[in-house]
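Just one chain is shown here, as structure tokens, and it is the form predicted alone.
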Amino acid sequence: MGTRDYDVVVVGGGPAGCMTAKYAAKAGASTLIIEEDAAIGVPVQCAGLISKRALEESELRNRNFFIKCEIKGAVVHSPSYELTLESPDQRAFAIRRNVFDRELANEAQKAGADIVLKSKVRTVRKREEGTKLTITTATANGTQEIKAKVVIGADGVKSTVAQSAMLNVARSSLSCVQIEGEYETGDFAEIFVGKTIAPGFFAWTIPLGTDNRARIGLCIDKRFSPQSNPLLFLKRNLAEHPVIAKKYKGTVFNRTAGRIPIPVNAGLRGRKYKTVKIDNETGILLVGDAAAQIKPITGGGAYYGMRCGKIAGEIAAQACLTGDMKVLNDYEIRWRNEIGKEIAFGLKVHRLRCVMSDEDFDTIVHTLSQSEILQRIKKKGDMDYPSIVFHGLLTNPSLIKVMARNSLKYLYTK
């Protein structure tokens, strides 16, 4: 097969890829999707929860094929309280999200943009003579080149587009490990902090709707952790946890695992941290996972990552087509105006959750389960915007005392 030729090529096909592709094919650039999977979607490799914006940005019309349930709220679990968090208008949904990454890569070819499955990026380069960027990808028939004006990574934490173009995002990394097993449940999904329950991060679980089966999982911070591996921390949750253990029954349909990128300073436009890289003619962006864009707060990348598909896939189309790659430099000012501040202050609370111990997790529960800011979580409580709630319980009395135990730890974390 000859070498193909692109205005732009997107590397990975999750939602990200997958949206970023559909609008540079609405916008009039020749478009290919390359997954090095056998099928979009597989493996999965998330907890499967998002917001109700996040299905308004998919754009998606038949979400009865991808939703397995809807979330009425989360119950906190401190390592001696608990908190119930209910939403009226900020519901969640448990989806199937392989089939919710097939359906966003329909709706990418049905804009235009051609897919190619099994195909693993090795190297992304400008050749001297070429005006084009040269990508290489390995296939079952061996090496094939494709070339393209513009390359756009989405292709997850160890993104090869971004160690190519030589663009550090990420500064470490959480890593992520659930199953699927039978668990009592209800409408709420839950989530449990502490020091030996999942150092740096929390463990959940996610109602399915039916069979009463949960998702049930949890991520760690490696460099908080006295263990690097997450599975020992969800094998002592399901088998000694007091909420866990006593609800779940003891099956595991299935398992999955995954890593969360911690970006390095998002919202700070510093050298350090460029998503964005351009050569006279070609340029390389990055998005999603790829990118580090996500809530460190609470680790979701699909409303992120779609949000900024469709201004990566719009802008790369713009630069493809007038021939001037310097509006790809728009792309970056763009997201960081949309989300950059509220990953930059998810960055501080991350900090802060690793370096908390038990009591302060308690001390917290406590006393929002007192207060009045519950009433302001349950009018305002936002997935994607976690900010608004974070803001409001840094004037409580009794959680200034907890930050302020903890701010010279939190000074000394690198």
Ligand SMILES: Cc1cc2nc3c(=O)[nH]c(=O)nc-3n(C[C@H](O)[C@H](O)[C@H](O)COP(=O)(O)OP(=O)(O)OC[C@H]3O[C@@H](n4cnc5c(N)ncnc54)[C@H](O)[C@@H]3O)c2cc1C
The other form holds:
Amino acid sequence: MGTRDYDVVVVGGGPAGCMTAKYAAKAGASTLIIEEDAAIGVPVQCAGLISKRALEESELRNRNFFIKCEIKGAVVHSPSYELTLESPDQRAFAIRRNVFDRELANEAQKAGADIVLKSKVRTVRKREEGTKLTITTATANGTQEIKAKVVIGADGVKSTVAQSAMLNVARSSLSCVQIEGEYETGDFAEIFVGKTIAPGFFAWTIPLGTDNRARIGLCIDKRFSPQSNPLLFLKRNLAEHPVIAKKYKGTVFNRTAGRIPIPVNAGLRGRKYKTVKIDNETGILLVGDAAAQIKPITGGGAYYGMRCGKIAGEIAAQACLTGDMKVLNDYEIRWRNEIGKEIAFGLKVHRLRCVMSDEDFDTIVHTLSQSEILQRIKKKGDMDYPSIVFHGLLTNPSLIKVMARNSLKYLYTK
Ligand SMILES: Cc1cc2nc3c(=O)[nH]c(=O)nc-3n(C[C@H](O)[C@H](O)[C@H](O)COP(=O)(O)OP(=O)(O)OC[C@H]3O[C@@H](n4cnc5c(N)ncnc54)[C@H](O)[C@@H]3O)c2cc1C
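One more: the block was the form predicted alone; return the form predicted in complex with the named molecule.
The next block holds the full complex; its first chain is the one shown before.
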């Protein structure tokens, strides 16, 4: 096969990559998605919980294909207390991520993007004499080369494109494991916090609507964990946790493991930790997990990835069609303006959570269950923009005390 030539090449066919490609193609750029796996959406490395807003952001119509069930709210368990957060409106859904990703890829194709599977991008380089970037891929037929004016790294937490371009936007990553198994479920997700349950993050169960099945998983932040293998914590929770062990029926239908990037706090302009690299007539952008565009409080990344993908696709096409690569800088500005503050706030909460004691978690859950605060959470709680409700909570003296103590503890631990 001869060398293929595109305006925009998107590396990675996850939600961020598919949305980026759809918007680049829609704006008139010749666009290709390169995916290393044999099929889009497989393997799944996700709990599949997304908000109603994320569903709308996806622009997908055939929702029955991928929605498993509606989630009515969440029950948060600290070691000694529990708090039920009922959602007044449909706000979250458990989805089949494999089908969701496939549908997004179909939409990208309908907009005009090409997709090549089973091709692993090894390097992205600019040859001295070239006016385009050369993407080298490994395929079953050997090494291949593809040319592009703009390459977009949507290749997840271990992004090869980010490494090739020497763009580093993640400080470290959370280690996650999950099984799907038989579990006594209701309509609520469950969140479990505590130092011995999931150090540096939380454990979850997501009901799947039928057959009493749930996704049961957790992430840990290894920097604050006595053990680096998250599976040890999952096994212990399944066997010993007073709530999880009682409801879990012992079956494992499938299991998954993965990582979630922890972004560097780059401020609104990302002066140092950039997701854009311009070299005269070519450019490289990062999007989704590759750009660490995730919510540090919940670890969710599908919504931000799709949202930033739209910006990346549109701007990449504009740069290619006008020949002015400087417009790529607008991507950094636009996405940081939209979600930069939320990420920065989430990082602060994440740091505190990493050093909190079980007593602190108890104080928080107990304080939140006091009715006036609970009403505020129910009214304003938003899984995509949690800072709105968190800011409001910082008027409570018990919560202020926990935050202040753990801010000092974090600085000392660091
Ligand atoms: C256990 C777990 C649970 C999670 N639960 C949720 C949740 O409930 N809700 C939520 O919103 N988010 C969740 N997340 C996060 C979410 O899965 C990611 O944020 C999201 O998938 C990011 O999308 P993306 O398109 O940026 O990257 P990905 O979905 O990771 O897609 C990247 C794609 O790039 C491909 N690729 C990688 N390298 C190359 C290469 N060199 N060449 C070619 N292709 C390549 C990969 O095969 C992959 O298909 C979870 C993550 C984990 C680990």
